[in-house]
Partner chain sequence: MVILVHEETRLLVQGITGKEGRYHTDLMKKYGTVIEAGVTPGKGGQEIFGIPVYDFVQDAIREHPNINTSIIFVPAKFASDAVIEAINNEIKTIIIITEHIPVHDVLRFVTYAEYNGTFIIGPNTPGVISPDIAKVGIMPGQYFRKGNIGIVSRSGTLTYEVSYSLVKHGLGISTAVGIGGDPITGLSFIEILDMFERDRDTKAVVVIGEIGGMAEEELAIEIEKGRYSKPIIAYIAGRTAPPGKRMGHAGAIIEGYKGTYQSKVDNFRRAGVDVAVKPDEIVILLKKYL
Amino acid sequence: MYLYEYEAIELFKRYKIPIEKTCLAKNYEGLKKCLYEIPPPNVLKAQVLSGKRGKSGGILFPNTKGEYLEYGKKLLGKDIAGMKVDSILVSERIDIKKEMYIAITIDKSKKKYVVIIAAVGGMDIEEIAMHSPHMIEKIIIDPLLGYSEYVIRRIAKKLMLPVNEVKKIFIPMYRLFIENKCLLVEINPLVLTTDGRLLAIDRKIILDDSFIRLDKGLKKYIDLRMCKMSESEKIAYKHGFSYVKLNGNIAIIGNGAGLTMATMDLISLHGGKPGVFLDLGGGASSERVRNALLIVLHDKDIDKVFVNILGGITRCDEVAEGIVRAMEETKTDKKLFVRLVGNNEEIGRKILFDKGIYAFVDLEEAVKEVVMS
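Taking the form predicted alone, give the structure of this chain alone.
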């Protein structure tokens, strides 16, 4: 689960990671109250689950009271990456001497933790890698051994900071990561202020969905998120699907986040408008496929559904049976497109063919048909 920044701040404060002064506004009245706590010049940050909010106009820098109220009013209700802004984080404007990047995540290939640091910050790590690859360093940590003083010294050397100052950031950050079973804890940027303070002024946390269901302290984030979810999102979450509602009319169902995202990009490239992203995950049973398809078939904003399956541990015949069951149950007039390749694909295509459903093999051909039909 990707936390809102204001939720991440709660955990940062719990672990005493130094941050700037902030105030959360959930409506226009709240915005006016925050004005007196943190007067301009300050920063208005849209609270949406997107890493691209700055580029989408979701971070604004008012210098006066008039600008603050004007910018805040425009930001509330604004659409950013398909998500409506319903709260704003008001942050103290910081005089910055230096921006840096630090994150702790998991290297699944090595089955170890990895600390990623860069001597520049304030942009996506992908951009840093592209424009300043020499600025990035990765430090592997064995989960069984934990970090050592050597790790802290390497961070301090790379970021050109005093070791004692790095400890104030890294040690509580590492505890937060470990104790809450995080998939990612990121500070971007970590800043050195002109008066010598080291502050985490932009925070990102991704939690493990399986763990937060069991942890009483973290489960509240699920409960809060459920209150904001549509009925489709609640059903998708119940079944463990990665589900994102978008603005278009084409629902995309795939097995694996990478495949589903690539399919969504291809749809967009050919002029289509994705309306739902739904990742089945690996090894999907016919029942799981049926449940996924029923969710999008009941979405009034969707008129086309594209199921793209690359069968490995997922069997194409299981997928086909799930598709047939869902279509027979709904009797929908929505257009369905299927691409099946991989494990038991011939059996799966025959199951679909017998029910009058054609299954594509070539992805490019399938995508063109979805968009043009």
Contents of the next structure:
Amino acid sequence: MYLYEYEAIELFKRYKIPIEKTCLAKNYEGLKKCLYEIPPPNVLKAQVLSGKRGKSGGILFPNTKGEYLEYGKKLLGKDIAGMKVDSILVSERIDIKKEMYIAITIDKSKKKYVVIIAAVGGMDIEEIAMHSPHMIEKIIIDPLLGYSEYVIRRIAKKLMLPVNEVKKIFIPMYRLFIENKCLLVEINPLVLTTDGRLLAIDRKIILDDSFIRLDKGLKKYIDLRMCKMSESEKIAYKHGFSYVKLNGNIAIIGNGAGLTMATMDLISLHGGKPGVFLDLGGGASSERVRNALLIVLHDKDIDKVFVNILGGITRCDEVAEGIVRAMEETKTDKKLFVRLVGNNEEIGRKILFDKGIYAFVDLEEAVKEVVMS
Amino acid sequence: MYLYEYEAIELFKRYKIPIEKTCLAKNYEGLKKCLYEIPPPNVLKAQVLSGKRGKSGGILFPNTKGEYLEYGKKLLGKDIAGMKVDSILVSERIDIKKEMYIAITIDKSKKKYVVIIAAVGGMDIEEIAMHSPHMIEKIIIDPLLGYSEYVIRRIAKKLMLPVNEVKKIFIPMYRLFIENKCLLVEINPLVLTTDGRLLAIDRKIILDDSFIRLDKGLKKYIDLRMCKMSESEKIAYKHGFSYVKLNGNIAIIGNGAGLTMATMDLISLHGGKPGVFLDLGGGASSERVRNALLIVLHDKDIDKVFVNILGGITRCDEVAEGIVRAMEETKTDKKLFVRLVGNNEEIGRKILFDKGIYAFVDLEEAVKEVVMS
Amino acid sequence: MVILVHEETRLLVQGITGKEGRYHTDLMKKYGTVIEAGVTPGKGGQEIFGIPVYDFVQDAIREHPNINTSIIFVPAKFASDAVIEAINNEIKTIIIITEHIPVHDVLRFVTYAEYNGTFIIGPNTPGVISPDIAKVGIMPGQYFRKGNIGIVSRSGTLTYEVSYSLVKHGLGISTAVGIGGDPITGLSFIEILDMFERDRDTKAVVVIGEIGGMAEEELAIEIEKGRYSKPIIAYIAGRTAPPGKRMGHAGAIIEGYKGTYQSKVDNFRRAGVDVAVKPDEIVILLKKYL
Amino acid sequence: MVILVHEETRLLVQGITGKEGRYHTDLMKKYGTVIEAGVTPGKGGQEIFGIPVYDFVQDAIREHPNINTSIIFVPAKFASDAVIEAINNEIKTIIIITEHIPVHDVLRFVTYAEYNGTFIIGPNTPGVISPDIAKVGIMPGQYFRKGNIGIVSRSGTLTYEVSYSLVKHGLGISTAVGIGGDPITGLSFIEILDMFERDRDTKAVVVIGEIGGMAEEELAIEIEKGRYSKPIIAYIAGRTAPPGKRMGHAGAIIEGYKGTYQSKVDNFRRAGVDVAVKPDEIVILLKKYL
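For comparison with the form predicted alone, please write out the form predicted in complex with its partner chain.
Next comes the full complex, this chain leading.
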């Protein structure tokens, strides 16, 4: 899960990583309050989860009180990369001598932690990699051993900074990464100010959803995001479904990520347009199947629903009952297609047949029918 | 380095390991003060570094104020296992339901940490091992991975204690062990009181001399010990010599632990009695040789001094000069024997010869001469 | 002699008293897997389907010294502890069914396992099945039939679908291995392919990948180098998945320019591997080689 | 082909600009050891006796990819970092001269080295010498002459004494290895004996032990099991050392009932190993087998 910049700041402050002065404004009143804390010339940053915020006009540099209020007012409620701006971070304007990049993340191939540094900063690391690959260095860290002193010396040399200054950034940053089991902690840019301070003036944190589930302190971030979810997303989240809204008209409900993706691909291959990807996960009970169906039956962008169940553990009679209950509860003109294979397959197919629903056995045959009819 | 019990208590308190109420008395006045803090019936424990303190009458149990003052007075200044008692720890008397043993130390063979637990306590772990080996369990901990939860569950089961109670002892104990790079942290006995508390009522810590050298916080323990050293020990310590006082009359000065030990063994083999073991360590300069010689030349138990130098790095002329300087500075009737081999051997031998000192080449020949003459 | 799970497999079930653990213990036992013991902290002394339950792995091993494999049903919060307990007790194959274990925890025990010469399968895997011999996992046995095709997959039900399709067309499976759907897993494609390469009962291998991560690309590089002599067929799920969205599996996400369908397919094709565009095509491509 | 230090040894000196490092670099070079580079943080760019100095091991390896061995002269406080840097840069033999490294630090890097397949010699070792070929250590070359006796020892000067005595009596050394005088060291007697066993240039081995620890007892058990075919002679220093006192080496201390002279001698004798009671007797015992 990506954290908003202001959420990341909370964690940066808790770990005492030096940052510039900031103030969060959630509305125009807030903007006026921040004006006195951090007067212009300052920086306004839209709080949206997009790496392209800067390019999309989400970062502004007012020089006067007038500009500040004008820019701020415009920014609030604006749409940036498809997301509505509902809060603005007001930051102290920093006189920058040098911009750099530092991140701690996981190297999936090596199965180790990796520190990525670059002597340039302020742009996307993939851009830096493309334009100045020699500027980037990766330092692998063994997850059992942790970092050794030479890692800090290496960073210091690469960034041409004193070792003691690097320690003030890296040591707390590493602790933040480890203690919160982060997938990424990134400072971009890390700046050296003209008056010689080292500051993390932009920051990104990605938390591990699996750890958030287990950690009381981090659960608040989920609640916050729940508010911004669509109704369908909320219900799917509550039931533990993996739900992705797509552009088409065919909802695909499957059990298992790989099978549901394969079904979606197959629908496309035959010319259909998937509109919802919904993975029930393991052990689809009649109740879960019913709940999943209700989500897509209420989705007005959807006009066909394809349920593809390869029951291993899942009992087909349970699935059939869930489908029947959902269909009976909902007045719908959406077309339903079912493919049902597995435990108690015959019973399941009979339950559906009695309600006038035909269940396919062969996946591709079913997909063709979904797309054609 | 062994810590005194009251020093160990400081560390136990810093890490919040639950212990009984204690009060340290350094003299009779102190005893009277402690009387009001922890009135009898209580426990008086002589603060000496001996595992046999209890058996040697170093732990007493006064029941009344009279007994308390009487026992305490007797204990102060008493000699226990060769050590003078200069302070007493006054402890709350605990109603014990069960005594147990727990220690964290280093398994030198496996090169891992090891937790040792026993469902009995209060006696030496080697005694427990002898009488009730089935009562003891060892749990190996990988130094890179650290302990896992199951280790705590295992301790709890073995000691028949609730997991949460074990956590209160083990987690801080492990932190103490790791953060201070201890060689041993031992609680013996760990007791369950009749009112259900788990307390570490006796404790032992061995610090790593190599770590003490590097850690500012631990250096104070050395200063404290310096006061109790003999004059010779102090000088040896200051110069970084490895110095051990023995019972005999022959001082052995060598360069290198193995060689000095072998020399000592050889002296004994030929019927001599080593009185001092002094390892100069590597790179014996003329100054170091002189200082080492001065220590043993001032030792009245010594009447022969044998200097055995196998110079590799060490230059024999330097050694010879050091010997000559020490001998010239000191009026002594002790007999000096030198065996000198290595770099600049001829020059060194000549320097000594000019001052009337013959230097041997063969070790055993030299040893025979030392013992015979 | 098939791979990972075979005639000599002697199983320990960690988390045997939980709902999932108990249910699948029954199914595995019925399938013919030799289950020696189970472990659940605090539940030692019970029996589940006649299988003795212990508090600690150490106790189970002491009473059942033949145990060489463990399957983990322990909830995410305690799974890491269970895996380390198994490693420390020298169980050399550990199959982790549990989903949602934090990546940092997985990194730690996967590294520790590698250092100790222990095989980790998973987490978030359906397990491993060698049809007619043993299954150590949660896959439905009825979709798998004995044969000479090896399957290695990041997915669960999709693997059943593919096996079902092979069986329908008269083919069978030597061993099917789910490596798990998480971003970090124990053994990856390369190690499993190495095992199949050495296995005399396997004639060809089906690799079922999906978007996200670089596991397929890394395998393709090894194939291109000529590491394997046996025919390999690939299928990749998620061709039409939008970037930046997690598609069911924690590992199934296209991040930046990495882990796209196209990158995986291109790498496989460059290595001379036939890539099926739909599950049913796998059989057709396989038959070229058999 | 002798062991650990040989014709292919290409050396890196970590801590090359310090007093000790510089001094012994000169001596090792004069002895004939091929020294490719040195490392001292912050001193990169200098030259010492014509040997280039780098800030990082990584930089040295990049410029001198043949480096396969490192010797560590770095002070105790920074030694652990230097060792880990060498391990992470895949140097496979690391010889640590530094004394007084905390035991916890040693445990960590020794474990890490083992997990990464790296040989650690020391800490607190005089190093390794293969006479006439190369020396990676601080021992005086003049006491060692080429021959077919392997020496492995916990001690420094005592090893010189023994070698001196062998040479005096016409014998020579294949390789002499100081494993270090600390309570925890990297390779121990057993691993070094395994190497000597496989080494065609070694005909017999002298083991020089001392009081403290269980390394000699553990070796004796392996000898008793018949692990070695070559003749082994032992000598143990500290026969007359009082219990509880540290005799020069951090590892040379009799704790409780463990690590006594008698225990070591008894174990060796039980394993059929002749134990010399004084250094000069080693030659006499050896000659029985040659």
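Worth saying up front: this structure is predicted, and the values here are computed from it rather than measured. We call the rigid core whatever largest set of C-alpha positions still superposes within 1.5 Å between the two forms. Positions refer to the first chain, counted from 1.
task: For residue 92, state whether the C-alpha moves by 2 Å or more between the two forms after rigid core superposition.
output: Shift at residue 92: below 2 Å after core fit.
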